[in-house]
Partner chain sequence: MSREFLRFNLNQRLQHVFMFVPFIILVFTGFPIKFPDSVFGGWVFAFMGGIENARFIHRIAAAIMIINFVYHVLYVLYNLIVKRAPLSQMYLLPTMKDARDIKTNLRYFLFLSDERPKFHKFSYIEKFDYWAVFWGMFIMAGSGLILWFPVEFSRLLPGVFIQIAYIAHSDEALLAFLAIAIWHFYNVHFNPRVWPANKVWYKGTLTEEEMEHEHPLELEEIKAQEKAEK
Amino acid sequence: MLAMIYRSTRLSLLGMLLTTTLLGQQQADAENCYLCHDLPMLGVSSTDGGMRNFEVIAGDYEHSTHRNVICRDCHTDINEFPHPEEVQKVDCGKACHITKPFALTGYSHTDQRDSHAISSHGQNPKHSDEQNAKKPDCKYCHDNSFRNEILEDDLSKHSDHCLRCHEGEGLAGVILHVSSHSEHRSASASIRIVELCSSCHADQSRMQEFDVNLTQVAGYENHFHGKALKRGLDNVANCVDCHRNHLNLPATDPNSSIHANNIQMTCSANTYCHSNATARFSTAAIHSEPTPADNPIPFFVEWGFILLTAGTMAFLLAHILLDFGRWAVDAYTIRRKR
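Can you show the single chain from that sequence in the form predicted alone?
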């Protein structure tokens, strides 16, 4: 199917290409990719009748996590213009041309990619192509949001504080990358993580296909962690605190963070969690909803508090109604006597 390029014509593209040399000094990227990709609504029609959007807003990209990575560090098969109609899918494990701070090696996401590949979210040969296609890949979770703008004044302030102990030209880069790539610990950040994981795990049709427990999301929301998170507490465990973000393995796997042999260490791993968690404490149910058969103590304690609260409110309401009735009778009696 022929590509449909919006808001541009061949003539205008030709004119812009002729002025590449003059505009090159004004481009934020090294190879003038913004020359075309900064055009609003730049896209092509796909073979399935949909639309692929290739617009990249320069100002937004400069505030993204990948601001220092040139386009062809990831799109390595793009070597000519016009680009070929079929391009390779970006491999997040490719080494970038930028180097790790305080190191001489190229930066890549190889470790994260390899961990994801053997995780529950990776491609499993026992599953069908349709099932594997429904699993989350890198871009499903990492949307490369452009909202993480870092203020230069804040960066300078944090850099000066760290330079009291640390030295190195790459320090500012470390702070900038960490500040943009991960947010401060906050309830709003944890809520977004739970919402992201729930977008799959709350989908019963999808979870049934993989034979996954359907009570996970509801169990978390009804448990202390979920309830505390909804009330704005920031030091509360979210999904990746317990299940890890890339090496997400089932509880039956000995390498899993939630395996019976590892769960105590997981519960006490972070300072904002249960640093003194005992083995018995770590066996408490987290996701399962309280039932008289499976979790009788939490079930009856929860219903005890519900009945106590409801009974107290009912008693207060009855007291108010009786008091009002007494006042109404007295007022009526006094009026009759007049």
Second form
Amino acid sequence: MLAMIYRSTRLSLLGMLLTTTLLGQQQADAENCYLCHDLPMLGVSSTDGGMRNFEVIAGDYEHSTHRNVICRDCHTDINEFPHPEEVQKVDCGKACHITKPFALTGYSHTDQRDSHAISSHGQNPKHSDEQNAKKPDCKYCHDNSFRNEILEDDLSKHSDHCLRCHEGEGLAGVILHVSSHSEHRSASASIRIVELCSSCHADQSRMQEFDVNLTQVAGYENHFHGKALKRGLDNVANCVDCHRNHLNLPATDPNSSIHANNIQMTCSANTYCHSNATARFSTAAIHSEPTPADNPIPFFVEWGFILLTAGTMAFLLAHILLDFGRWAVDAYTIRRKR
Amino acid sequence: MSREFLRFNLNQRLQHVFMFVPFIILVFTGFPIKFPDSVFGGWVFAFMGGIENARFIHRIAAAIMIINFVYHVLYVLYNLIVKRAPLSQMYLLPTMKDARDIKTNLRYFLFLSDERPKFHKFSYIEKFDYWAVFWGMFIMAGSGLILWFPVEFSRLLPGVFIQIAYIAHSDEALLAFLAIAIWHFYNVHFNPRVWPANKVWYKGTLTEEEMEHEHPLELEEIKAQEKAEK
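Form predicted together with its partner chain structure, per the form predicted alone context:
Okay, now the whole complex, with that chain kicking things off.
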């Protein structure tokens, strides 16, 4: 209970910090890109025949994660005005003009990009180009929505989520985090992360193509973490808590966070998780549906209970119906006799 | 005013209350987790102020139920060992007569005879209720405690026990709920011969007519005893 009060005080502090830093933000459009991109429904017909809207709504961009990054920090191939119709896709690994606090080096997402490249989601030469194209890139998950408006309710939810990791760092850590804007500002709520991963992993045909376990999402939703999350407990393990955010590797890979050698460390990594997890605790399969081949004991226990329940209830219901039937017939015939 | 016969003393009636009050609370706080998509479960959790409160309440109710069960076992042992009650007076133990009663009752239900079984203190229906709860307590309390303290139990047991406990707790809960809501409620409320309710759970006594109807052999025994004492 004390921890709760402490937490909420810190939350309101965090909220205050966020709002004050927003007022003092720097101008993102130093190079006046809004001259054109401010025009409503600025449309360009794309090569695939559709129309794309290139309007950047200033108010929305200024509430986004990248509001302090000037346009050409990411769109680096634009060097003239007006720029060509076709411009390169943004490479998230490029360094931008934001400096890392205290390190004073240019900030970039190379660490994340490199981890992603060697993860299961990275481009794999064993897969066809078509298959590789289906894998999520940076922007699939980080949709960098310009409509990332700060709402009071969302803020409290999100900062709750931030504090899960930053609790140990104390208020100083939170101030650094908020003031720098160099790391993620609004980590998504767990339920959003599960939705994001499920957008591909719940798609059976898509997973079959990559030979990925088909019961992952359903299994998660049927077990402790998924159920608690559905009922509103945010500080429960979501996908990336165990499978990492960028270095997602299969359990067979010795570097994987869910490899048999590492799983205990993964369960106990955070103080808000199972910090005292034992090796045996960590072997409990948390979201696979048991099958007779890979997990026979739980499989047969489950079926034992299904048969026990069905059998018992069938007998009890039959007894009730027969009892009621006899009473009803007797009551009817007695009335008739009168 | 007809004569009243004591069926359950206050101690026994309170044991029943301390069983069913936590049971109802456990159902309301547990089933929204068994069925995480149910809208009704969402209302229940909203009323309780969220899943964390519900989990807390669930564990308090579970503790009360487990203490009550331990008390009941000690109560039976006390009667057997200290008060030296003979085993023959443990009327809840299943006997061969129960099998015959089931047969007689089924014949009656199927209009093969008009004879109804004559019960002593406890019919096979009541014995089933008792032993179902007895078995259920071991399954629910055992698996529930493993789920409450998974890391601690993993020091003693392999990890697969956490999975087994998860399955057993969830599945046995459904069986227990169905048995109570359908079977027990039919026998003590909705059965037209009982409707609207069997009041013995708080009155503790039965009238002579009720005794004649539901427990004729017990009534005979009591009357025979009284005759012998005169």
